[in-house]
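Given next, in structure tokens, is a single chain: the form predicted on its own.
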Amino acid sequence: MRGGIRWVKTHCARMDHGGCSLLVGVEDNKIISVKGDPDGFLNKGYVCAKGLASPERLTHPDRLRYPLRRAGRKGEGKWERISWPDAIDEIAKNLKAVKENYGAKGIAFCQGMPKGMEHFVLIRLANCFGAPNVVSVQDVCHAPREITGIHTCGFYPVTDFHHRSQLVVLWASNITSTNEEGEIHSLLIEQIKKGTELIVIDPRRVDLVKEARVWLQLRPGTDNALALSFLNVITGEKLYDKDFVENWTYGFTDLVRHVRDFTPERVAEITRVNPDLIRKAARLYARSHPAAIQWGNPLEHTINAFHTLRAIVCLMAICGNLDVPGGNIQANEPNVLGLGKFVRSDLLPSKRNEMIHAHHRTIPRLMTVPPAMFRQAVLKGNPYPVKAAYMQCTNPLLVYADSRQTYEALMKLEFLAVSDIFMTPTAAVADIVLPAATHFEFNDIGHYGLGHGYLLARPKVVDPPDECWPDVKILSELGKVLTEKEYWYDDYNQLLEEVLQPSGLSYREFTERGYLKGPDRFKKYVSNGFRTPTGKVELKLSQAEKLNLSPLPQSAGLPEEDDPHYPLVLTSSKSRYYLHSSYRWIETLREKRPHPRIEIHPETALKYQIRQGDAVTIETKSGKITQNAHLTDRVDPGVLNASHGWWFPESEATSLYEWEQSNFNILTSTKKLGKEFGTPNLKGVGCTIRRNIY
């Protein structure tokens, strides 16, 4: 205690994947200060603008503070206050009715980006209830990298920033802006200061381009062709790790033959990258040991995601950078309860065959339903009807591709319940809206199940408003009335103790440590082989036909064919001030980025008679929206970079907060999906632009 302030050490969450250790100053149950913890395992004192502004979530005057029941037509904005017992009872009554009429598969449990234990408690509830369908945005976030890695080398190759790399490749990873999945950029910056070299592969001139030895400014959506060209150069010039390739890879000769045609000259026509730069970057990566590829979320944003990621894992492998310090490693988990046991997968052994996407023959091991396939089930009954949904930590009207299709699906559901901290466009069409507690207001565990080899303590800092419940508590209370009570606890905090039990630590002892990390063990394949059918890295998949997958990484061309009516190439990026569609209502963040903006090269702006700040219409085959012009040479003249996740909480609920006006996903479509993950094209979309004239 100093001057009445109590300082609590915790970790940031729900502003992105979290990971920054924070020191939070508290007085009279109010947070009065947030600063980065200099001893933070991942951030070493760094904290972003979102983290500094995070206490504003707790005290915002428009925060949801009690359960609501729809009192008018869907989306009309009329609500009545109800009690928590009534809310739990009404949700249970409706879900049980759907189960009785359509079976438990007629109900979807939906989650946005996993933010803590709530994701896994949701899966536990679904399994206990007998419902196979947990819908998540993992088709465009995390799952393609993780599952492709598992099929190729037996694990999810994550970047090791805790050991020195000679070279780091930032491939579609704007790490100074997004801190994706706990890969906090402060560790990388320290390495760069000590001489680590950098390759940046990105359509935009992101901040770290200024530190890069090579920048490949490729056309959005052409990463798979570029990766195959890297393989062409490295195998053709025999720059690969010959010992590793000979002893630990399967299908190398087939891969070499397959990539022979992907010369830098041919690929330059697809990617718009100078062939000499492709050669330079490929050689630099191959000759640097160890080297790490920090691969970002945008690689998962086209129908070609599987092939792109397969090719990149092949690169890691043939250059000897898998599971070595400073490379792409198989993280070793701390001694905690396994996911399967925690989510009670034993209660639903038939789940793999019953999930919606199993009928579409997606990639094995994909355990959450792609949103596009969820909506087919709602709108068309394909492969069977889904009639009700429970949603938490998500705003599908903004974040699912083809937002109008999402609207139709939400409106068609017979029942929808949403848990959130603020009334969003999605919550505004629900039948029941529940007020969630937010980060700092409950005990939580971060990074469980993400495959990075550590857990982060997120102890409660202040009490929530009286009727704001943590999502884990909400799910526990629902579980007690929807399923057998034996699967739940009187105190939901016992779920956290259950996870930690194998470690021998209580939650309190865990918070004193701050984090749990698995042991550093590298090159495990030397004694155990790789966890694949051949025991090697499968450059060519040995069971491709059985798995319904292509044996070698392919290049299927552009995500969308060129169309002269839509001559510009559209991409999008996340803002450093927001998390997808969240927090447009936090004043200090909104001041930093008050309007949705589209980045346009000055040459392009001149051609289309657009000036800085003009309201412009962006149009694709799927729809059109309005954003404000931001002139910058960060993008190529043929590329536009739009803002993602925009709605306007200052507008009226009756308009669903102007969800269509500037929403990037009005411009996207689900007509073409990658067969492996059900991934739509979010990048490399043909578009045109014009200045709005009033």
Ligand SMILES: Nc1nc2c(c(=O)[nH]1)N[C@H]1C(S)=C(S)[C@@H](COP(=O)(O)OP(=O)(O)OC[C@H]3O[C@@H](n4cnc5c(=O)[nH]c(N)nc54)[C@H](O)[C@@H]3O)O[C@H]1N2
Second form
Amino acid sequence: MRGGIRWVKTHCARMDHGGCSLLVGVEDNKIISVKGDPDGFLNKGYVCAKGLASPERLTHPDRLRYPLRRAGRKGEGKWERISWPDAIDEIAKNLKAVKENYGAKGIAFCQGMPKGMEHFVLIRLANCFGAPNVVSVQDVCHAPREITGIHTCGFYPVTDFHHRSQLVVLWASNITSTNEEGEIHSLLIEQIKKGTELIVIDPRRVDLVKEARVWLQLRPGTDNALALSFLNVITGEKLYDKDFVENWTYGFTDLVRHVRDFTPERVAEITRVNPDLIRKAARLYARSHPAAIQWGNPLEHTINAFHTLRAIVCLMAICGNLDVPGGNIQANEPNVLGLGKFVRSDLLPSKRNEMIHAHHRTIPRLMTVPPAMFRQAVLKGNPYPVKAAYMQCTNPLLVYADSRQTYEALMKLEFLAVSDIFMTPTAAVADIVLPAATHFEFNDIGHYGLGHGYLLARPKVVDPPDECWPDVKILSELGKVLTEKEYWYDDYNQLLEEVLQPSGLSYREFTERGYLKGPDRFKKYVSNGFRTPTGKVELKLSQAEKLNLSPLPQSAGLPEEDDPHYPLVLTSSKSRYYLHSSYRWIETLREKRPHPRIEIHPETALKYQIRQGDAVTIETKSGKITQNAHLTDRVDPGVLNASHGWWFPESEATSLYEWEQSNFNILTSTKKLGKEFGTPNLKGVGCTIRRNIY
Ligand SMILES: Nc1nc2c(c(=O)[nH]1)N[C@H]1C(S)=C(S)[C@@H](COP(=O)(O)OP(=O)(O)OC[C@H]3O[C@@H](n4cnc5c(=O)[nH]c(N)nc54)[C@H](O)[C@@H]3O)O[C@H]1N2
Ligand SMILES: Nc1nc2c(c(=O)[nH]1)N[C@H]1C(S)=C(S)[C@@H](COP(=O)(O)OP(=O)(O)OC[C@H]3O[C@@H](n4cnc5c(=O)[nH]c(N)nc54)[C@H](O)[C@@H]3O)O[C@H]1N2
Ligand code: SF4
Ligand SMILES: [Mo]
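Right, the form predicted on its own is done; let's see the coordinates for the form predicted together with the ligand.
The next block holds the full complex; its first chain is the one shown before.
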């Protein structure tokens, strides 16, 4: 019997960090419609193309539906269907064997962008199992911003779009495409309509440049020098907030002396930005109150991430924009279970010393292994061997810098299990592939642990098909076999109740409310001081020596030396139609962006005899790939913007879905890594191009 349409309110997820409230129409266990919820706390009715296409993930005919065991050589594309008990057994048997021979540190638990509670349950499983190595893409995604914030001002300063800003700086943030971490751009657009001004710092003329008072079209990978130049102008012209600086900062005179050399003229040579524009932007930021810096992900794609981000937090501080409404705030979390307790860090107090990267002396607060260091452990046994990995929600063959090194590492692992919703190049070289249930198919909590001060309800809307299991269930079942049963529940949904318990709400009550938000409280430092060793914003780090860090933000100039063989400067950005390497197989999205494209200025195209749509070889010192030319004056003639995350799900399994063909990370390298976070240079890489001749 047909039941008619039922509308369920939930939040979008796993198409980016998530955040938009959605109204989902369901009929007979099938989603037939998705709409933006006008009452959405973050989106006010907005929904993007990915959100609208998101139910197609559930029903794609090629979706993984049963656990698979490798039946041929690694990567040969031959599989046999096995039962869940057999899959769990086989994973447990292999992980236990490695633990016996090499210790639990010989196993890596790998996660991509955190997508929901599965991320934290994975860390819990690793802790319960005694395994210190959770590998994550955090080295290029948020860890540098969060940890640098904590060292400098005691918290992670997030943009407050919920209160009026006089000015917003979009610094390496293409918010109308990426809406990252729930900074859904509709909130910003509302503000712009009411008169909020904009500065855009981006090598490309992104959508919001048309609304901007100033656009700094810098050379990719040079934000570091630019930020120091802002500090030079603002301190030199005494445009800072004097009361704040006097009462709440440490090391101001040292910083002033330190940035004296970074004049706009000198920095213009590095950044290619006109010195007068640098001055104009710095003055505008300093004179606007409150002003917020929406700082994006490319700031983390450099070996100098720590210094760049330190300089930017110093800017927020000296201009009096920290923890004020409409500035960069310390979001207050709702009353739910703390992360440390949920992930059971108590069970593995030795983790800090045992983690792979502790041996490389990265910044001590970094609790996940940088992927480059994980691969060194697999390939060279440095600092000790890693022999097996469990991966969920990630596609390392596309998303880690230096894809060939990733390939070698994956092939060398003695055992690899991958949980995904679709066969990917990474899953294709695994020993066991697990069919995950995905968003809309289980109860989940969004934005837990992300530091934005709210939790979003993502109640289940439909049942998963066939034998797809939510990751949290898979991890719980593995936990019961690999670790003490007492850490797990008969019903994995209890893990969600555990998180919510301090709030006094059940999961059901939480979903009725839709979201939980911490209180709006600002300028907490007035009563408590900043949570740094000096109680002030540490423009100069008071414990730099102890932590093996530079006390003041440094500049290393260009990300790499100019090389006449590679005269063009390469960067990349995320596509509004995809999430990293995910979802090239969703038809309605693929129709919108069928090919990997590289943005080339028409003058440059002419010089290299390239026409619109031509297949073009892009070559760096590390390798070469092919993408299709898209001629546009959005980029400077000296700069190219390529697409990240491309593979071809429609091609042969034996080619690993042509993982090498257009994959941006074939062009990147891990030879140089940032000392603090193990981050490679992904931006500002020297390259050359030519038209492919067939
Ligand atoms: N549609 C979509 N949304 C996403 C994602 C996705 O893959 N697709 N990924 C999600 C994730 S995990 C993240 S971390 C966020 C990231 O979201 P964003 O921070 O917006 O990241 P990007 O798109 O990489 O880059 C943002 C802008 O920086 C510019 N840029 C490139 N190089 C440089 C540079 O060297 N300096 C400066 N100043 N700007 C530069 C690019 O031109 C681009 O316009 O988005 C999230 N949302
Ligand atoms: N050169 C370069 N490299 C980059 C970046 C860049 O800008 N340039 N960006 C970096 C950043 S910011 C990030 S966050 C990383 C992203 O790194 P990843 O998070 O590894 O990226 P994705 O390609 O989105 O891979 C996610 C995988 O999860 C699967 N998946 C989706 N839903 C589920 C689910 O419910 N369960 C399971 N088990 N699997 C699911 C998808 O099918 C997909 O294969 O890449 C980083 N790498
Ligand atoms: S912006 Fe993000 S959260 Fe909103 S609908 Fe699109 S993918 Fe979903
Ligand atoms: Mo990310």
